[in-house]
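To begin, one chain is listed below as structure tokens, in the form predicted on its own.
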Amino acid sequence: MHQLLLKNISQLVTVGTGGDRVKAGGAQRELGVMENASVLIENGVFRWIGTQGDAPPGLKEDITVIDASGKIALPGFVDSHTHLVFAGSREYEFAMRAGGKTYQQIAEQGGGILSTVHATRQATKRDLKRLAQGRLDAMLQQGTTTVEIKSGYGLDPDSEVKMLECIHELSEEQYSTVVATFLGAHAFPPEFRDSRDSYVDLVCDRMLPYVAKRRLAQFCDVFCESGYFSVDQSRRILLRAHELGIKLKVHADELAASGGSVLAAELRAASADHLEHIDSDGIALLKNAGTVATLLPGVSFFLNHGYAPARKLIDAGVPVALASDFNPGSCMSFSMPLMMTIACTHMGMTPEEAISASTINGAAALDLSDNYGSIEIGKKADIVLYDVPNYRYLIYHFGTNHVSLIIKHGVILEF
């Protein structure tokens, strides 16, 4: 039985839920901050939390003790929306946008999602895995301990399976907790440009059954957007995934009020992501469905377009999560502290709301909040120490990695 005691923590942010799976409304501001705190971890699980004057029960002689004086502690961040497995890069598109080209114009000139599809199809699984391992390690070093990774840069059966196998192997081999999402409906591949319903047939009749049989993904996602997958096409794919026992997510209302949020609520998806153009009806439906609104501030920042209405969503009682959407086209950053800074400066969120959104609500968007996203007795011991005077400083002093120590499942990680 291995024990690890963190003592003299200057400020412990538990993000405690009191047994709830998610934080919504005013609860997103409640972080459960403790001063001069101690945490006892046993066999990879939080076993005791108290102040420095309290004595943890049942300490063993061979316990490992860490003096966290001058540090703050938070749960490991949960990045619940990424496209981390891909080949190639698209810095040339960044230059085109800087020169005034729009996202759609770049796609019409051979850029966009299909550019990464070409590079990813050409890459071997070994190459994809090597690239992804480096990214996961870098994310860990910035405090992200749980990551969702989507497929969607293959868009044919073999390439999508290659990506999902890569993600599955990463989940088995890396310290990070990795959740796989099948996003075969990310875009229409060039070979199906003139027969889009036939591609939907392929996703429903071949890809999804194979993914389900081999248990390659916990979630199915769809890019429900004008010019991509219609509401009817998206519904068909998601219903098929549900029949096969795969949980649901939706890329919704990013480029316009496309009906994606309404569909996510109708099907009670775990999360509806993006939501830059969600309307009041969509907000009300998400609240009633209990669907997490996953907002992606890095995308709006990087593409210089409108931000999702975080303030309206939170005030309406919709649980809001933040994620990076790390991908080569619209957000080449996986820094969750940076996402929180942007959410506070451009989306009207408070630091407290941003922290809840990046921890417990991100875990809820992945159906993992029973074990991750907060520092509570019985949960997996994912905790990160930072060299900052208080939790608000972590978001205030942006562009710098303040991580001091990372503990994943009770294991102290060395980099």
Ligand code: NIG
Contents of the next structure:
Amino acid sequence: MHQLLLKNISQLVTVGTGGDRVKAGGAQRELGVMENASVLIENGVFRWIGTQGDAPPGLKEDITVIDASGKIALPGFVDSHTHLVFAGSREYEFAMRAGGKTYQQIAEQGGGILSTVHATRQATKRDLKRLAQGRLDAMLQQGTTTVEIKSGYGLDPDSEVKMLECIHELSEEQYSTVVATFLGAHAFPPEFRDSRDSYVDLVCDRMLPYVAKRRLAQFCDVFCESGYFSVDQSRRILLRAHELGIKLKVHADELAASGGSVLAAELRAASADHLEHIDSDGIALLKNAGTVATLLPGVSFFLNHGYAPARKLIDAGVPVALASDFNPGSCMSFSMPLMMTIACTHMGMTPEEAISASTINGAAALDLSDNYGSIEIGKKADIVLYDVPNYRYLIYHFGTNHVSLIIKHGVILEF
Ligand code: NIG
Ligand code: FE
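With the form predicted on its own in hand, show me what the form predicted in complex with the ligand looks like.
Next comes the full complex, this chain leading.
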């Protein structure tokens, strides 16, 4: 039974929930901050939390003690929306956008998602895994300890399974907690350009049952947007996934208010993601459905296409999560501190809301908040120390990595 004691933490941000699965409304600003705190970890789980002067109970002789004076501690970040398994890169599209082309124009000319599909189909599972391992390690080094990863750059049965097997192997072999999402409905593959409903049939009749049988994904997601999957096509796919015991997410209202958030609420999806164009009806429906709104500030910044109405969502009582959406097209960054900085400078979120959004609410979007997303007794010991004077400084001083020590499931990681 190994013990680890972190003592003299200048500022401990617990993001404590007192047992709630998610933080919404005013509670999203409550971080449970403690000064001069100590945390005892035993067998990979938080065992005791106290302040200077309190005596931790039952200390063993072989305990490891870390003096965290001058550092702050936060729960490991939960990045609940990424596309981090892919081959190739798209800096030429970035340059085209700099020259005035839009994301949609580039996609219509055969670039966009389909160019990454081309590269990913050609890559072996081994190649994909090697690339993804490097990315997951780099994310850990920046404080992200839990990561959701979507398929969706295969778009045929074999290539989607190759991606999901790769994600599964990463979940077994990497330090990070990895959650797999099947996104066979990310775009229509070129083979089905003129028979879109037949592709939906393929997803519903062959891909989803196979994914469910082999338990290759915990979630199913759909890019519900005009030009991609219609509301009816998205509903068919998500209902089939639900029938097969797979939980739901939706890429919703990214390019226009196209019914995605309404559908997410109707199906009580775990999360509706993007929401740059959600309207007030959509906001009310998400609130009633208990669906997490996962906002992706890096995409709005990178594509320069407007920001989701975070303030309205939070004020309406919808729990807001932040994620990177890391992918080669619309956000080539997985820095959660950067996402928080953009959320505060462009979306009207407070630093406190941004931190809840990147920890406990991200965990809730993955249905993991019983075990992850806050520093509370009994939860998995994912805790990161930063060399900064206080938590606001972490978001304020952007574009640099302030991480000093990463502890995942109670293990100190060395890089
Ligand atoms: O979440 N919106 C759809 N899919 C991704 C972009 C993927 C890509 O461009 O490769 C997103 O932004
Ligand atoms: Fe995405």
